[in-house]
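We begin with a single chain expressed as structure tokens, specifically the form predicted on its own.
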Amino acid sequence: MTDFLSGLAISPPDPLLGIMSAFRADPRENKFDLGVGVYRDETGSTPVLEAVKTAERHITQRQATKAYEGPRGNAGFCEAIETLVFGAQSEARSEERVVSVTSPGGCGAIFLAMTLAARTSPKGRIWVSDPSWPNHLKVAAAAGRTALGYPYMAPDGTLDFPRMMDALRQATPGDIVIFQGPCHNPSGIDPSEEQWAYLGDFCERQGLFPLLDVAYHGFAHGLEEDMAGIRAFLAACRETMVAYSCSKNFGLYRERTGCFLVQTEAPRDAQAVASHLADIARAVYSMPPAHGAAIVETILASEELTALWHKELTSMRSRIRDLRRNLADALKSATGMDGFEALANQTGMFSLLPLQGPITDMLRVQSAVYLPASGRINIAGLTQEGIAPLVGQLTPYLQASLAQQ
């Protein structure tokens, strides 16, 4: 008789998933879910985009097989994402220095990056912004890597670039640095285009291997505007990895649609990278999922569907921007305190409120306000109608927290 599993302890639940479960089980009518990381419209729903629905109908009509597409996945999808990231006139692409593969979501792309980096710089440490998306640390740990944090957010809700650079100057050649693209999670704070260029040049000079995690493209200022800083970085640092997610900007959360891209020094390096990615993928998931990639390829191959997608993406971005402005104004008015302007100026779905630990527990128990212990809130989870009652619940806690600072 074997006894392999009886001594296995129950792994602690993911805190965010626990919040989601508790929210669903809460019978109170007036409750607020600020934790879930998905876009929601004014009705509280996460809609299927019309561009996606139309693309799926086209796919259903023309699809003739469910056979594997190969380790790279959908080549048309990969090339379309290359264009979104590098631009139509990319020098790196014309020189065949870019590798791209379909991945199981953005998280799968990050895993590919960590595994590839383990082969190129096995002793390199991983640097992650503090704060950051918690799964960055989980993937680093799964890859057996030491993770170090670099300061990111200043007390006034802006980027603390001097302290960030002071920390990164301690990185040594071969270290991997994760930089989030537009709409940093959880702070909503992004570098300027000039700072992006500086970071790329810094990584090139220091011999660091960067990973750009692009999960919210189009949610900050626009598709081209959001890529300006990323392209400035890529122009300065010739060896760079990029993890791209289609979950948010195409609304393809459950389809797990991502792309992993690598910019290399030379075409021969690109060929070597492609061979290693195929080898890594074979051992983990063998072949990537196809449906989500087919949706994105269909949309971006059609002028009509691309225009429709742009319109829908603009609508989502505008809604988030309006919610930010109105929430910031309401908080300032209700608390009688300044300090909320940064909330309006930040970008994307997430921001941090000065509410941590026990305070978030009290909010959940006493006021049915659900948010992580970090104080991260999902702006896109709000409704215009719900801002006033939410602010009413948050105000006494925010006043107490801000008075102590």
Contents of the next structure:
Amino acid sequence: MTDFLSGLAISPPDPLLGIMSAFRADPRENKFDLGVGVYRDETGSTPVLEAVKTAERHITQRQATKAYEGPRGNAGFCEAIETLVFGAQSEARSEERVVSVTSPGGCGAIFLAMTLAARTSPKGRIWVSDPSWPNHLKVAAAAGRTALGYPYMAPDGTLDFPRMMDALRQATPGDIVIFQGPCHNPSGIDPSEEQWAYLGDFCERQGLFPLLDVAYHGFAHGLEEDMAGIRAFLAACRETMVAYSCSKNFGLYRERTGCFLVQTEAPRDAQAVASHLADIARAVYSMPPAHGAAIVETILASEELTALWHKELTSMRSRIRDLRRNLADALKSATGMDGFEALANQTGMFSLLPLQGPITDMLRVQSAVYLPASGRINIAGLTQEGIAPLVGQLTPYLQASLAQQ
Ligand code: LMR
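Return the structure block for the form predicted together with ligand LMR; the form predicted on its own was the one displayed.
In what comes next, the whole complex appears, and the chain from above leads the way.
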């Protein structure tokens, strides 16, 4: 008889995915899900985008095989994402210094990045903003890397650039630094274009290997506007990795659609990187999934579908902006406190409320409000109608928490 599993302790739930399952299991009728980052419309559902549905119809009609695509996945998709990230006119692309591969979501791209970096700089540590997406730490640990935090947020809800730079000056050559943007998760705070350019130059001079985690492209100000900072960074730092997710901006969450891009110093390096990415992926998922990438490729290859996607993305972005404004106003008037204006100016799905740890447990148990212990809320999951009842539930907890500070 074997006995491998009876001593196995139950692994603690993931901070975000655990909330998702607890919310689903809660039988109370009036409950609020502020947890995992999924966009919802005014009816509270996450519909499939029309551009996606149309692309899927085209794919079903013309798809002739399900044979493997190969290690890079969908080349047309990769090139379309290169254009979104680098722009149509890119020196690095025309010099063949860019590698791109399809990845299983943005998370798969981050895994490729950290594993690649472990091969290029085995002693390199990983610097992650504090606060950050908790999964950055999990992926860093899975790739056998030590993660260190750099401060990010000032008490007034803006970027604390001086403290961030003080910490990053401790980074040593070969270290990897993860920057998120646009729409930092969980704070909704982004560097300005000048700060992005400064960060790129800083990494170049310090010999750091940056990873730009781009998971909310188009959710801040617009597709071009949101890439200005990223492109300024790429212009300043020649060796840069980019993890691009299509989960949110194409609404393809469950299709696991992402792209991992690397800008290299020389074309020869690009070929070497491509060979390592194929090797890393082969040991984990062999080859990337195809369906989501085919959808994005189909949309971006058609002027009509691209225009439809732009329209749908603009409507998601405007809705989030309106929700932010109304939530900030409602919190201000319910609590009588001024500190919520930053919520309206931050961008993307997430912001942080001054609610932490045990208070978030009480909120869940007593008021059926689900949010992670960090106090992060998914604003894109709210409805205009739901704001007043939610604020009613949150107010006593916010007042208690702010009175303690
Ligand atoms: C989130 O932060 O909620 C999303 O990025 C979903 C996830 O996988 O954690």
